[in-house]
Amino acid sequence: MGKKPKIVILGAGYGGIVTAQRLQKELHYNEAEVTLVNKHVYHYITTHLHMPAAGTDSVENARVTIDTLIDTKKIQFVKSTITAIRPEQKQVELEDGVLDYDYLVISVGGEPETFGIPGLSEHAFSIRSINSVRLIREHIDYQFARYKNEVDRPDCLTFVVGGAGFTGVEFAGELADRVPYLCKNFDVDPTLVNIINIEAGPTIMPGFDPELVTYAKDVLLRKGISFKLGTAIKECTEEGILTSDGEFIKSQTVVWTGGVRGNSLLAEAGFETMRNRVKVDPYLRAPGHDNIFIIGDCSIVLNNDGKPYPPTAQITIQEAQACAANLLSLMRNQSLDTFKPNLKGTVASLGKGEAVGVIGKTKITGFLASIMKKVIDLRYLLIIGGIPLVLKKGKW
């Protein structure tokens, strides 16, 4: 009997969690041996992060823990950071080890994307994990606290949303949902609390339907939200940002959701990289190695007029069954098929009660809207943990 083949799976999110599972369904018995890397025991929804963040959910309900979602006498786990890619030697390089595989498969997510800025990697807060929004969640109910007990600072109650696209409207509605609540725990008046979303931009949720966004835009002024649109961020500091029209507005709350590039470990490693994303072929796999899938946040996928797909979840997960049903093909000397995504619709959530999308072709608005919107999420939760997980962390 010849020795089994090594997948070695990089990343436990969308991707990787739903590559692990489709693998963990069809391979035969003893086919391969299927490690996953992450370097949290948990897998988190990162479409779920600007409730937690804003403080409107428990960041309990966006993670789930590994062990819940993959048979771990099928699927080996590893918990460790991964400091390298080494396609030449067919190596993964580990804070504490060395991975040898077969066939690798590449979903380790993205980096916030600066734009070079200076300042706001050091200054500016980021959704992008279950530790990023903890902090954040904390940080605003502190800004509430001191501004009780600071004189004259009305930069405590000054909250900047870098970035008017999907992440950053859905925050800022979440976040003007809760300033009622604030204002009330912490004997704050309302009307002194100031949130802003520049966009540089002519306008928010770019691509997005105008009769949409027009829409999205209503609600979130009448939330309270005022928005700086056509103007960039072009500097941060710790009392706050610099905009390309020359004002400097005071915060101590500036919250950064205006782009995600891949992650450095793929130039790193000597693929041919644009903002740290390969550019896969049909297959998903990274030019020059037929072993090595990239999907996610670091991949690139064209579509029919040469533009890339946006990294969303939908596509990603898409791209996860397809690399799975590859991979098999692939170890099994058969044909592999060419990734197509099938967009079903997108939809953004603006607070509680209110979203826009558009399902196929339909434009959907407000409650129905938003009930469309746990409806994707419950889909999700089903796809990776069955009922138990839609009862246990589906929002009704």
The other form holds:
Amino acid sequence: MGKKPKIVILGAGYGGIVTAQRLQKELHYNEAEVTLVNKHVYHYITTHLHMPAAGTDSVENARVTIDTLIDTKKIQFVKSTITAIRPEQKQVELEDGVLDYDYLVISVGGEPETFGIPGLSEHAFSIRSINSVRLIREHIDYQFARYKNEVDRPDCLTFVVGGAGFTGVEFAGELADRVPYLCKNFDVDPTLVNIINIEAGPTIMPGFDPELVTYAKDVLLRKGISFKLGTAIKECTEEGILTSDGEFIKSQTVVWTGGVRGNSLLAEAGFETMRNRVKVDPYLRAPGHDNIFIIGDCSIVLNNDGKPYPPTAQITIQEAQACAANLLSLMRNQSLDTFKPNLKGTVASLGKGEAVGVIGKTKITGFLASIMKKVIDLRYLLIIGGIPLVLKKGKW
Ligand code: FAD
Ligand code: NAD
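Show the form predicted together with nicotinamide-adenine-dinucleotide (NAD), please, because up to now only the form predicted on its own has appeared in this conversation.
In what comes next, the whole complex appears, and the chain from above leads the way.
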């Protein structure tokens, strides 16, 4: 019998965990050796992160220990940070070793896109991991405590959300829900708190259905959020932000939600990239590397109009399922299937009991949409962990 092929999966986010689970299910006994590498011992549910960031849900509901999601007798789990990918040597460098592979799945997600705006990396927060959202939550609480101890510091109660895409809007909605509790706990007059969502585009959620955008904006205005639209953040300092209309907004809390780029590991590995994302072939492989699949936020898949699909969990999960199937076909010398996403719609939360979305061709708003958002979130828990995970981590 020949040597067992080695499959290495990089990253245990949506793409990595679903690929690993699929391979675990479909591989024959002794057919391959599979290793999953991730920075942390847990998988985090990125689509929940705006809630623990604002403090409206616990961090624990947004993470699941990886060894409860995979069978570690079938898939080896390595907790480590990947420092380099070497396609020519068929090797991956980790902070504490090197892994050889025959087949590689790259699903290391993305990084905040700061567009080189001065000071953003140094002074703004971003919603991207369990650790980053813990910091945001603690920082927000600290600003309320600080306000009560320092004289005349309205900047402690001014919260800037930079970018009103889906992440910005979802976070602003949650933060507005938390403000009354914070004000009560810290004896602060709620009228002194400002949440300002700044968006470079002409509307919030640019490109989304205009009727739903109007609905969302009205809900968020009612919650006390103010918007500065058609205005870009130009600089971020320790004191606040400078906007394209020349205004300087003093704020001790700037949360940057201005978009994502791929993981810098991709460009450093020598792949041709656009903002660190690799345009994959129809089977989800890196061009020129038949043994390397790239999925999720670090890949680009084009739609029929030649435009990239937005990087979402929804498409990543489907890519992971297709990637696992194609990887097995490749190993078994069978033909590969072209990846065709089957997108069901989008629902964005606007805080407690409010959301907007499109499912198929149907627009939904309000309580119904918020229930639909919960159903989508619960469905993901069901896919990766069955009913026990839904009961343990699901938020109703
Ligand atoms: P990720 O889920 O980010 O996983 C990447 C994994 O790789 C992580 O576990 C990370 O720790 C690991 N990793 C990265 N670098 C290294 C390294 N050097 N070494 C080791 N491990 C590493 N999409 C939707 O469809 N619906 C939503 O409702 C939605 N809500 C969102 C809400 C927020 C607040 C945000 C930020 C995004 C949301 N998205 C949503 C987008 C969605 O979360 C992403 O598209 C999705 O997470 C991409 O999955 P991924 O596997 O590519 O990356
Ligand atoms: P995004 O790229 O969708 O939105 C970023 C926003 O920031 C844009 O509206 C952009 O115009 C704005 N912006 C950029 N530079 C700016 C500047 N200098 N000043 C002010 N505004 C600026 O990024 P996102 O919201 O983080 O979303 C990332 C991906 O995750 C998207 O594909 C999104 O669809 C997905 N997502 C989905 C959901 C959901 O389905 N409920 C929730 C969150 C995120």
